[in-house]
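Coming up is one lone chain in structure tokens, specifically the form predicted alone.
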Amino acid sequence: MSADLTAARPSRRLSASPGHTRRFPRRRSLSRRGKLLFALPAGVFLLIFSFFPLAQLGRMSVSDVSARTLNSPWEFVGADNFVGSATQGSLVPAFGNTVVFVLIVTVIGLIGGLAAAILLSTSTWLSAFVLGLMVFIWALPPVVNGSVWKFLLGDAGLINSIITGIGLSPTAVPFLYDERFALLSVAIVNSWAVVPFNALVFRAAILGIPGETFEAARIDGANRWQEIWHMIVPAVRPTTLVLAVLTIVYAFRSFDFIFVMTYGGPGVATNTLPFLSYLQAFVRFDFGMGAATAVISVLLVLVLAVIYARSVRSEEAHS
């Protein structure tokens, strides 16, 4: 009985007919048009607050430019202005201190930061703590950061105090007031502000690192400095190239610190170029001769900037 039951029931086909067949909408792909679209807001946004100021700042390179002739005509003078910048006797001392500048800054950055994130890699209470007190550090206006080393840094401040109070020195030492120390003072503050951030991107690429790659190495008996050196650096090395290039970018138009604490003092000791640009622009009234100096500022930058991009790509190439 059941077997004629069975029979009798019309059977179920597991797939539809050829003309029954259940169409799926396909996901079209944004045409050419559509995508550029998207992207006409950001463009006209570059346009008008990027491109459109740097192309004024080219003209006004090129110009004669002052606080008579600014809302007058611009005469074109040529290279006259990179030429005068030059033989002033102004630009080759701030390149020199650019780049000092920004080899300290970047040394430091990077090797502090990879220390902090090396020590902080744990997950504690106290490295929590540590986190967030550097992201307090890091997120403070370069201003206010400027404003308290200055006053940590002055003859009566903690620094010459706690120098002073267990014998190191006789006297307060100079630190922005003296042309052997100004520049490095002002460098190392500026490392220090740099430092959370690295670190907090070096800590990122150590946790991505496998746990079991660690356990294997301390079975094989390595011990923490084998494990940092031959494990930890090697990981790293795209993250370290990346994060060289944002740090001399950093460095290089850092402009916040030295206004603050030193005014590109004593003499032109802490003169860099984005100051020396601000001084022959907005002190000397001469805005031909400051955007010169600040078209040369931004060349290197955009060297910089070209190098970035290729390693960006170089390391999407190989992930």
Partner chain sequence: MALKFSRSRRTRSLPLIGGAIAVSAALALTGCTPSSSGGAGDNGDSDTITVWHYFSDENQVKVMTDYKDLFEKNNDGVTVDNVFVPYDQLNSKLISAVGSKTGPDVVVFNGADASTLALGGALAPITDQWDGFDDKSEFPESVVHSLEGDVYAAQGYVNLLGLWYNKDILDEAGVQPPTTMDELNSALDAVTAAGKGGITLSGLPQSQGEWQAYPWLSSFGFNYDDPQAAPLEEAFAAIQDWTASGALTRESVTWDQTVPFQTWAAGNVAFAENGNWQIGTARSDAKFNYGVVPLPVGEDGQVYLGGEGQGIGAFSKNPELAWKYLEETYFSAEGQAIALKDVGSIPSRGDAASAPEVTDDPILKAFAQSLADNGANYPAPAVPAEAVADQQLAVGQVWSAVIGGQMTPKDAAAKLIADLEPLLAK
The other form holds:
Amino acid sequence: MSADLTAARPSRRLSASPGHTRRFPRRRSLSRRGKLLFALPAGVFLLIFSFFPLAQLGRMSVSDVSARTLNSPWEFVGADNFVGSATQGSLVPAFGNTVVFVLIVTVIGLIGGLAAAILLSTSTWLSAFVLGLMVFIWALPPVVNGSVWKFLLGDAGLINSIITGIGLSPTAVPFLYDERFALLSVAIVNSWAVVPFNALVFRAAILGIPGETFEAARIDGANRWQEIWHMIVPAVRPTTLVLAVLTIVYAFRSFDFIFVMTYGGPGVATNTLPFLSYLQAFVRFDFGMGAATAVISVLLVLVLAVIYARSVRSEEAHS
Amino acid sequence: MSIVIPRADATASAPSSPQPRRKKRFEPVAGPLRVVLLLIYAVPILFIVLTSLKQPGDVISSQSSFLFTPTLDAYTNVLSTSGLFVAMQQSLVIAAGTTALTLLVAIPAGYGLARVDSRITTIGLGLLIVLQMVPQTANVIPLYQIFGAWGLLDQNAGVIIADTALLIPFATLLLRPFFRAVPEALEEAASIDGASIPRTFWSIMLPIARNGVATTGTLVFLLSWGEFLYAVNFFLSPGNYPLSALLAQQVSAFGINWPGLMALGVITSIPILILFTFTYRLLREGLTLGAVK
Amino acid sequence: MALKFSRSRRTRSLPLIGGAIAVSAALALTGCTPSSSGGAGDNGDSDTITVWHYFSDENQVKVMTDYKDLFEKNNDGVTVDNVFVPYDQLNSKLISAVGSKTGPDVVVFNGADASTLALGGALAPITDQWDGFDDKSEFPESVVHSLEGDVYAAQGYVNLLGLWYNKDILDEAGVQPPTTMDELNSALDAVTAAGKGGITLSGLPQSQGEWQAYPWLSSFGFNYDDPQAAPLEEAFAAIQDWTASGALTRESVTWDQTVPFQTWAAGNVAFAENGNWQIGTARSDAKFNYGVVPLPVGEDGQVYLGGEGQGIGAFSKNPELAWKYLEETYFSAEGQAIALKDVGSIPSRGDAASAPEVTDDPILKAFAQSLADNGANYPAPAVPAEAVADQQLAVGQVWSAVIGGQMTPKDAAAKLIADLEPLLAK
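The form predicted alone done, now the form predicted together with the partner chain:
Below is the whole assembly, all chains and molecules, this chain first.
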């Protein structure tokens, strides 16, 4: 059914890659472009249920929308919401906090996830058990996980009991209520919660590597470290790219743990962009300003999206 | 975080072993690291379970000690909550429906985007990431309007559609590299043999990419099982709330029932563990199936 | 936008094929939704009223059930449906329901949010019903929520903060329950010297923090009518004295109002600034002798009168029956006695508040006295309706920063005055 559409335009990729067979050029270009039809249902579904809300968000960000005006026509105010959000002074520190938060969650989430996946890609009962625990954690809602860590990191909590018990510090460490530690603590707990996800996906990718690749390497005398560095890491590269993007995006929009553990405090020390957006839209009921802050985050991620999409294409063009 | 330190005993593995990769190697490093990993995840879980066995009054006073009189009150209370089983059934229906619908839409999309290189692919990928970024709270009000107009409020279908829309970008992005990893030569061979594209997709791509499909399916199920915001907003009757909303009921402005929250957390996660045990086996088998030539 | 829906075009058939496929797949997979009782949208039943609330505590749920039984007993054939909505979701759910012109018949909500909900169109004005209400003179003005000349809600009871004390600890340290700030400070010194915690309160950077901060701030002379930096600085300095001496832990910046009370009830802290709604928790969890005195905030001090507001949903199909429900439960002497018995909330009606159940109970008596001496409207009338949420957040954040030790009293006071100025001028 896609013949008319595709036959007229020979695939660009085909002509660009001489390494590929040219035996059936017509048929191949037909099938290649035709495969885009596979994405059609998703496209239609998202058009209705995701792009409409996204468009509304965009419209809201340039309108004056409060509880009073939400359900009446919105008045266009241009960039007022963006300016308002910026001039209230909370936007810039929130941006800084977001960068720190995203960095920590992404780095620990990815490295920890890959490490856990490699460690647990054996089929021992211990691996299965640990993986089961990690899935259990990932399945628990943030209100449970966050509360647990709030207890564990509290003055009378287990971690401080151990720290003071073995004499590492004479007094309890102010993990969650000192501005120097609070953001770090929440970010690390958030990474802890995201590692199971990355580990599961990495593990699936590692298990997909053909066994003979390893055997060949082993005959060549590669040690485990070389095996990881020269085989596993390159083989999971596409997965790593996707996970990096998903983790960054997750970190960029995550506010559940902040909500449960610090509520942005002490003061505004753990306010990040998504939390700020939540405060603006659902605590102060300034939907317009909340949408503006959310749009800023989306635009930041848009840059990331472009980088990802381009790097994926250039990388795959060589493969 | 150090991964594995190169060891001199690298050659200890016997090349004759059929699957040396799965055998015990480097236990001096990997073994202890595994135990560390175990502790990092087991301690909070232990804390959850211990808290669920406490009296509400003991939660604060015995935070870091094991000295308390255990009680099953929290579990008895939670299990006798009227509507617990309806809620569990609701969770199951929503999560299963969302998983099925999401996979139905995202698998072809992931495949399509993995096999076609054009500007459209680039744009598509970029858009998926942007959609992934939109805060869920921003979707509630517009979707409420759509569902209100289409009579989907207070219906499972409404929540399933909302959850699916939320998870399609995630699932598609995740599935794409798994399809990408299938050698194109396999498909070309099939098409030369005269197999149609859908047939190739069904009988070659899907079986080989099943690790990815199973993992993505598990993750989608987990996410929709725990989804809470849409459920609370789109169900108008409390009788329809799934477990995740019941969990929120333990936390109120007037008090938090810690043992109840933790007990419900444990109960909520048990079906997830059962599902995991199932897919864990799938993944192990996927290893040998993945070596199809 | 192409997707613009009106209620008249409400249809079950989906115009787009993709949507149809998706929905039918979903329906086929899932079967139908089990129960639709209590649905606010579809329920055309004229004898049913739906009540949205956020109570999950056992005793508070019992109040709702008792009211349901009471109203159903007095009115044959009428059904009351109590619908729980999580606290954090209630406001946004009400406001998004306005968009599709649905919603409950009766809303029980945090009284401080009355103006937000009224502005959002979620509440129906009840001015006529209220003016025609025989007993309205029993209600103090501070529990009636009006906006722009219309009444939108009233409160069947009030909640307020008092100073809970651990009598065992005070006896050991040889101090009496304080009645002034000086006495409180010396009591705190005495108990911390004895190795006990001084006081617990909430320093959360949001409305709960502001609610807990205001009695202390106002005791030094601060108010929203004429906000001055000097009394704020004094108050913040006093609080930082507490954190410096260890009487108040800086950890309280992560505490909502629940945890500090549970911490106090664990028995190692002398005082807790907390509310009358904790009576049940104290009874079950506190294994020591305890009592309550009014917060020792002096003549200037103000203690907010909080609690839930009750109003009628803007899209109620049966506003008459909804009003009747409010009249016979929340606003009646009989109903208020039920809430008093179940959870110890202070009745808002003058006649119910002077009943022996209140005046003979030593704990309720302390709260009632505080209400009479220091009770203040919540939110403060000087704050414009649109700015209430901003003002609470701004004060909460500075309060948290002071307790957390991030700001000096001087800087904190200056910042707060600067933050408040544009808000109060709105």
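Numbering follows the first chain given and starts at 1. The term rigid core refers to the most C-alpha atoms you can superpose between the two forms while keeping them within 1.5 Å. All values reported here derive from a predicted model rather than from experimental measurement.
Practice item. Answer yes if the Cα of I258 shifts by 2 angstroms or more between these two forms on a rigid-core superposition, and no otherwise. Key: Comparing the forms between these two forms, which are aligned on their rigid core, I258 does not shift its C-alpha by 2 Å or more.
Check your understanding: When the two forms are laid on each other by their rigid core, does N271 show a Cα shift of 2 Å or more between these two forms?
Key -> The answer is no; the displacement is under 2 Å.
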